[in-house]
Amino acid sequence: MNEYVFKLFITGQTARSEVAVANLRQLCARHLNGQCRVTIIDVLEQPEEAESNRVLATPMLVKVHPPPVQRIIGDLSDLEKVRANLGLSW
């Protein structure tokens, strides 16, 4: 199985950011057999990273690998939406 590489863009330590982080960790553990590399990027601390990844809203998850690069905005609570929008299979 390929390793999935994700970037999760958040804005500070807000409740919505914390929910998105928890949901992504749960998704990786339950549905992707832990085969995930996750980088969490706070756009307040790294605005250049957000700009280079065309982040318009947060939280935003970017699936970097495997291609194609795909994005989803929100707290990742709707797993079926996440799966469909990121082209994941389980």
Given for the second form:
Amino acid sequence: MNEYVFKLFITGQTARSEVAVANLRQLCARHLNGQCRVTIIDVLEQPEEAESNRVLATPMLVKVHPPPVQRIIGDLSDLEKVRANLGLSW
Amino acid sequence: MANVQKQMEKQLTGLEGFDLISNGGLPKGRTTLLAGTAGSAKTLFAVQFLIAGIVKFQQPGVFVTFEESPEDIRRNVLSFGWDIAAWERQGQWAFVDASPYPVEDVVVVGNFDFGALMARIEHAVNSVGASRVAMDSLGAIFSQFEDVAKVRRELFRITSGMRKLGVTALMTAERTQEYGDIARYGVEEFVADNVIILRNALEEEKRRRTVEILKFRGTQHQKGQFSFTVRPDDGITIIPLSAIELKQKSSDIRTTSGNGELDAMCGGGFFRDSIVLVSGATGTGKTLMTTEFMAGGVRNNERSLLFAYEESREQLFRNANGWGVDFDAMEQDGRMRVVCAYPETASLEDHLLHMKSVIAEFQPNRVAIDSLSALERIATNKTFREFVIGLTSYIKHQEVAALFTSTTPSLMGGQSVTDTHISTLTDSIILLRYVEMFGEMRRGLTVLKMRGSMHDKDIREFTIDHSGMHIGKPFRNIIGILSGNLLHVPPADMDRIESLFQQGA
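The form predicted on its own done, now the form predicted in complex with its partner chain:
Zooming out: every chain and molecule, the one shown earlier first.
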């Protein structure tokens, strides 16, 4: 199974959150052929989720699958850098 | 308009000593920076701040940890007997775990903020109804991110967010040296209003822990460094020495020194709430005077407490027996207690706290310390001076009669460090001196000072036998006893000098 599983933590529906969501969608559509399952978690609504995942700064992307688990903090504005860090080198 | 400027309200912390030196606690609803070097007990202070809130004021607290995991903190403070897990179960303590992820590196791509951290703190504060927040320690969060200026800005938002929550907060930060910048990473720039500094300085090869309130904006506090100690059973205790006020009462009721002849020399005994310093070289009879002072108290149905730092119980009891005093029977009777300790077993701060707790528990009418100067060797001059001030003011507040002994370094004449520090604090000073006379060592005694009373000005000879101390006649034909430079004056010359004074008068 080549599906990617992501969690994206945001704090409220801010401009910065929207930038991060848009960037993640772009990453999935352009580089992962849509083979993505994305859960968006708003820390303001689910603080327990933030607590158990020890989220400090947002936006924060967690790649849950495939292993290893990786975390990237920021609004993902540099997709090349995101890809490089996730090991998506095609 | 009249003066509308209001003093910043304070929140009593419940930390012993701190509420005194801070004139009532931390600025309420504000964040205070607690800066210190590694090992200066910052985390412990932060933990105790929350515990005191729960235990003494039923104020729940939130602990935000950037460095150690909650599990580590729970385990580390268990040794003090504090069960954080139990308070967590009771909904009085909540952790916000912001400690670094164990394995992964944090990658930053693009813009971010600490909104999530603020949301978690807010959630934790609301869920336990916290009025206190401790954050420990900021250095760890800076080391996670490259952009220091950005982290500083974000932390500033956190402190403003906490102000909105109305919590009284303590934020710890590292320092690299005891005297220098307030904290690393320019942390003070965003919590500049209130700063406390903990120090663990090495002075003359001895560690000295101190706390200093550098500033509290808009409110008063005591200035300068105050010693504190970390004890295994109750953690940090601050010893507020110069914060103690001089408001002890003074009475003119006399109490016996335990020796009738000495009472007569002092104009009818010591005052009931005075401090007497007995100074002399080794072997001049200081322990004997202490013993008689104790025995005299017990004879008058007073409770007598002796702190001995030079001899063991066995030695003390045997010596007392040799002078006809039975400490054993007096202790069994319940009116006397002997506390023996070797000075090196604890720091001076710990000795002081121990003495205070014994005094508070035993409620003595008189206290003796034999010898105060034995405690000199375990501390720096400065610490010893503070100790003496703290001890004397505590004892004066208890309104008990106290007798301290001090050993002078040289056999003939001289003065000890103890004498220098304490002489102005004591109400009376008695000097014991060796007097060399024609190949024989005799002993002399004089009452050098006695506040508020007439006293005998002679230097009298005294002898010691199986029934104690016996004070006799003044040394008439010797001068220079106190300075140690003895000069024997033939009786004929003596008479001539005395008649000379009479003629002149």
